[in-house]
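What follows is a single chain, given as structure tokens, in the form predicted on its own.
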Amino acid sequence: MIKAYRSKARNLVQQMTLEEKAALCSGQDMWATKPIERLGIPSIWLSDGPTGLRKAASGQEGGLGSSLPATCFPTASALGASWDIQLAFEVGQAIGRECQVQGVQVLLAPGVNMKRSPLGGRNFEYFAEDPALAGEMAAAYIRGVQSEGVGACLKHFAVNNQEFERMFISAEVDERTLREIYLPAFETALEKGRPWTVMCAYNKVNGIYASEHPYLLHHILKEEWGYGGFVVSDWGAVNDRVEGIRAGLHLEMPSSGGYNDQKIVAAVRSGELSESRLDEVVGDLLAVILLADASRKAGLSVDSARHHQLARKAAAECMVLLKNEEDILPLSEEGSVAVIGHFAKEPRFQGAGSSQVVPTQVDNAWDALQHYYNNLTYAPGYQDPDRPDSQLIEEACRVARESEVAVVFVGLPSKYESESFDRRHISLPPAHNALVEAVARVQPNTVVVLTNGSAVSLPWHRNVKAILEGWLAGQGGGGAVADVLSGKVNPSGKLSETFPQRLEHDPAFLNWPGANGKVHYGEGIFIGYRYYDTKAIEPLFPFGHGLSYTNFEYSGMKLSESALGEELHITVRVSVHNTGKRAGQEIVQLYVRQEACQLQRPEKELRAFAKVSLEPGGQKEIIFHLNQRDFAYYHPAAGAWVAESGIYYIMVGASSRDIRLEQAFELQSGEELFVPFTRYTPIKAWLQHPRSAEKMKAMMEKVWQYQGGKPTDADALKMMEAHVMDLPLAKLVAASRGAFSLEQVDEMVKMVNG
């Protein structure tokens, strides 16, 4: 779509003055781009998401808490737990339509940053701790938004995983971790969703601001991935505007009042910045502006009631049944139910910060449960979340004792998790924990409903019969809770993040949140379930976990191989059978493990998933297609993705810890791993390489002479052999006192590297 406007954009750039080009590279105000009326270049409006549209009444206002009403859908952390591609599309489509009606051309959503730690204050805006799941969900959301002629903005590029010092902290991350964990979700979303825009992050990446990072914005985004849209700064993320233009940052938001425009003009006139580079950036930006303007639709309206029903449906799909002893859920229609907790009547339904929506209406669970149950009682249980109130707890216990079941609503208030600050712990408020513990002591049939944007600890989890993770479920969340508790909806969500037993188990624990302007990603590729499964640490609830009111069996796993050109493709077939008495949906997860690898890899990695609906007794075959990249890891020395030949295991299951089927196969990848040799490549590698093995073997007698000869003692010989094998070749120059020269070393390097 963008390509169709490139020619017109280039023609307009040729007619623009230097000052007009510079002016187009920054906003007119808080939300809109600058028009250039003499050339017919329009202004377009950008507004926050991703939970719903947050449009300020005017371009001069921030609009936080006072934006125009819009449907508030579940947060991304909730939507990610649905694992439902079609649902993500429908939510995106509904938000896109509301954008059209309110005159918004670009929605600043979705976010695909990884949940590196449960402490991340903005985790509720992100889909998952796994890039495969996050990328697919984001791509579907983008397709939904853009199906309505509104551009989506993929954010925050890149390695933006904490709020602590977010405006200047440097995320220190190695190349392999960057490529395997923090970039793939962006890559998938760009390839399958094709968003019109990408938003850069506030933070630095390895010492360079993301807003002026040529490796990220130009080398990877534009050259490797072929991205053709424009990059916009996060609001206030620009550091050096000229460096940003040079690196590939197209649009600065919000307006700097012409301050940075003047810097661009001065840099071009002084020769510091080439005008041809500015022309490229302006051309990219202008093509999207023209597309956005041409995609405006007049005369549309929004059916708010229908969108609210979609919000309620989406919320129910997102909820995760973590525990259900003795099948206490769904609740009996005839029994008496004590509804306990302030959140039951005054729900927290969205995240705090720039994504905050003014909803068109809000359901609460207390009102919604009235439609299903006749014998309900209520007690608030708490007021100040940080101070247990003995009188309120005593009242709650009385109500619980007098009922057959107690449903307790607890979770995180907005002051516990928000944009701009990180959480300090993963505990629920003291008043909430005290309430659950007290109620569970007097009522054995206690059900807990959680309201939170990310993982929490549950010290009382063994003392209650059921736990429903309700997330920040949007304006329809209260009704969705009633739908699930009553059994009208069979819960089908599964965790898109690991719930640890304790914060100290988190892989980022020792490297969070950083100090002295840096945060070291010392856990590398081992975040989330990759760490817990590889270290065999039992989580509270594992990645991918979620129960249903019915049961599913897996069978008939079959693998078949085919070639598409030179690349291998694997087709995996699995049958899923609903063996219970209720219709339900199952999320089938496919993981891959390599038996042996040159570099350390996780125990398993998610590579595909599917959500299937089955009537009681129903059965369906699920088909997954894997390509060579699904078996690959990024080798930093080779600077490439490598799928080594060898034994791999394909595992299919209901969670990362509930693998139902597993099958091994041998991959003949046809890829030769090429890691360039240098002067400092160890002798053991020279002995193994076919181009140098023979020559190195012939040299080994001299090598031993350089080391003073072979020891006669067996233990000493073993130690010295290990020492010699790990010697960099260049060390032989000094050891031989120049008999083996640096020139000879370099000749061997040339020979091996071809």
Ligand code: BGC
The other form holds:
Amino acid sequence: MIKAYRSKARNLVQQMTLEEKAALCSGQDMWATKPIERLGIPSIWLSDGPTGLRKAASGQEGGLGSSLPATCFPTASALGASWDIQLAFEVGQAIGRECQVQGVQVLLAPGVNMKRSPLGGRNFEYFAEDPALAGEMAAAYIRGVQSEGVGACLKHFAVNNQEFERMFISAEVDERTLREIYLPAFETALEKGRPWTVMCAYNKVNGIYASEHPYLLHHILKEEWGYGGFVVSDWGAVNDRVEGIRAGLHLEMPSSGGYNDQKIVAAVRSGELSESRLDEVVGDLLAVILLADASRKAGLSVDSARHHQLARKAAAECMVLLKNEEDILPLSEEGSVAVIGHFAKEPRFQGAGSSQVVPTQVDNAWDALQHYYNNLTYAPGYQDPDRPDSQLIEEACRVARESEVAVVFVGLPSKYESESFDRRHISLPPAHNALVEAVARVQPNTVVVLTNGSAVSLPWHRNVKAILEGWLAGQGGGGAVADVLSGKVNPSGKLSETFPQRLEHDPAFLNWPGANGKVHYGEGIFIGYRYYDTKAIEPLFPFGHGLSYTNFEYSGMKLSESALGEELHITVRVSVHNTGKRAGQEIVQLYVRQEACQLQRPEKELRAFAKVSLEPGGQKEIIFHLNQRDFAYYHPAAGAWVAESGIYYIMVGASSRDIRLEQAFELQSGEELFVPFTRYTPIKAWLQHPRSAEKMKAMMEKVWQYQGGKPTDADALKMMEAHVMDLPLAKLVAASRGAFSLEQVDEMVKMVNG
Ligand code: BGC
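Moving on from the form predicted on its own, kindly provide the form predicted together with the ligand as a structure.
Once more the chain from above appears, this time first in line as the rest of the complex follows.
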């Protein structure tokens, strides 16, 4: 798509003055790029997502809380819990349509940053703690947006996982962690979604601003991944504009009033920046601007009622039934229900910050429940979230006692989670916890509906019969809650993030949120379930967990291997059977574990998933396809992905902690890892290497002789042998009193490295 506009873009670049080229590299105001009328270069408009369209009424306005009405869909954290690729596409498509109608050419969404810690203030804008899930959901969302002729903007590239000091903090992350955890969701979304644009993050990564990071923007994004669109700064993320041009930051937003354009001009004039580099950047930018302009569609309209229905359907798909003792849900049609909690009438349905849209309408659960039940009563239960109100709680208890079931709506108010600041804890407000505890004491049939954008602690979880995670579910969320509680919709969401027992278990806990301008990603690749499973720490609710009103059985796992050309290809088949009495959907998850690896690897890693819909008694075979990369880890010394030959376990299950089927598999990858030997490679490695083993054995005999022979005491021998095994080869020069020369050591190095 972009390719088709490249040569036209290059032609235009040739006709542009230096000043015009520099000017194009920054916006004209908050939301639009600069037109150059002389050359017929149009201006395009960029607006937020991802929850819906946030179009400001004019380019001069920020539009926070005052944007034009648009459909508010579930937040990404909710959508992530649907694990539904088709749904992500449909939501993206609907938002793309609204963009077309409102004259927006680029939607600033989706975000695929990892949920490194539940404290991340913006977790509600991100899909998952796992890159495979986040990458697939984002790719589908992007395909949806772009199917309407509107560009998506994949953000925030990269390693932007907290709000604390986000404008300058340096995320200190090692190469393997970067490659295995923080980049793959971008990689997948780029490969499978092909977004027109990417947004760089505010923060630094290993000391360099993401807005001028040659390794991220040029080496990885452009060279390794072949990205051909443009990179826009997060709003105000530019530090040194000229460095940004060098690294590959195409567009600065919002406008810097010409200030940075002049810097670009001056840098070219002084020879500090080559004009041909500027030409490349402007060429990339123009190609997307031309594509975006050509993709405008006139005469379209939005069917707001239909989009609202989609928002409601999507919300229901996202909800996660965390607990359902004695099958208390769905609520029976007969009988009385006490609806408790202010959120039932005044829902919190979206996150706060740049993603906040002005909805076209908002459902609330109280009204929606009237369609299903005749005998409902209501009590607000709380007002100020931070101060339990004994009168309101008493009233709620009375209403609960007088009914057969109590449904309590609690969750996080927006002052507890928002863009721009992180959460301090994972507790619900005191007034909400006090309410649930009090109601559960008087009413054994208590059901809790949660409203929150990220994991929370639930100290009373044992005292209630059911918990429905309702997320920040968008404008249709209230209706969707009623659909799920009543059983009209069978819940099918599963957690895309771990709910920990306690905040102290959070893998990032000791390194959060950083100090002195740095945040050290000390937990490395072990975030989310990768950590909890490897450390065998029981979470409150694990990644991938979610119940249904029906039951599913797994059987018939079959593995087959074939080579597609050079590529290894493993097919995994499993059958899923709906053994319950209701139609439902199951999210089938495939994880991989390597038995023994040179480096430490997580206990399991998600590599594929599928959502399958089954009638009662229905059965379907699901087929997963895996390739070599699905078995690989990133080896920093080799600077490459390596799938070592050896034994792997393929696990298929209903959650990360509910593995139903497992099969071992021997991989012959032909990708044996070879890290070049040096003088400092330890003796044990020389003894193992086929080219040096014999020689090394002989040398060791001699070394023992020089040392006066091996110790005769068994314990001393064990200690000495272990000591010697870890000696770098070069140490043998001194240990042999010079009988082996350093030249001989270097000869050995050459021989082994071939
Ligand atoms: C956010 C971006 C958003 C931009 C424009 C920034 O503060 O980080 O996600 O797209 O503002 O509103």
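For clarity, a rigid core is taken as the largest C-alpha set superposing within 1.5 Å between two forms. Remember, predicted model here, so these are calculated numbers, not experimental data. Numbering follows the first chain given and starts at 1.
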- request: Determine, after fitting the two forms on their core, whether Ser692 shows a C-alpha shift of 2 Å or more between these two forms.
  value: yes
field: Large Cα shift (2 Å or above) at Asp746 between these two forms, core-fitted
entry: yes
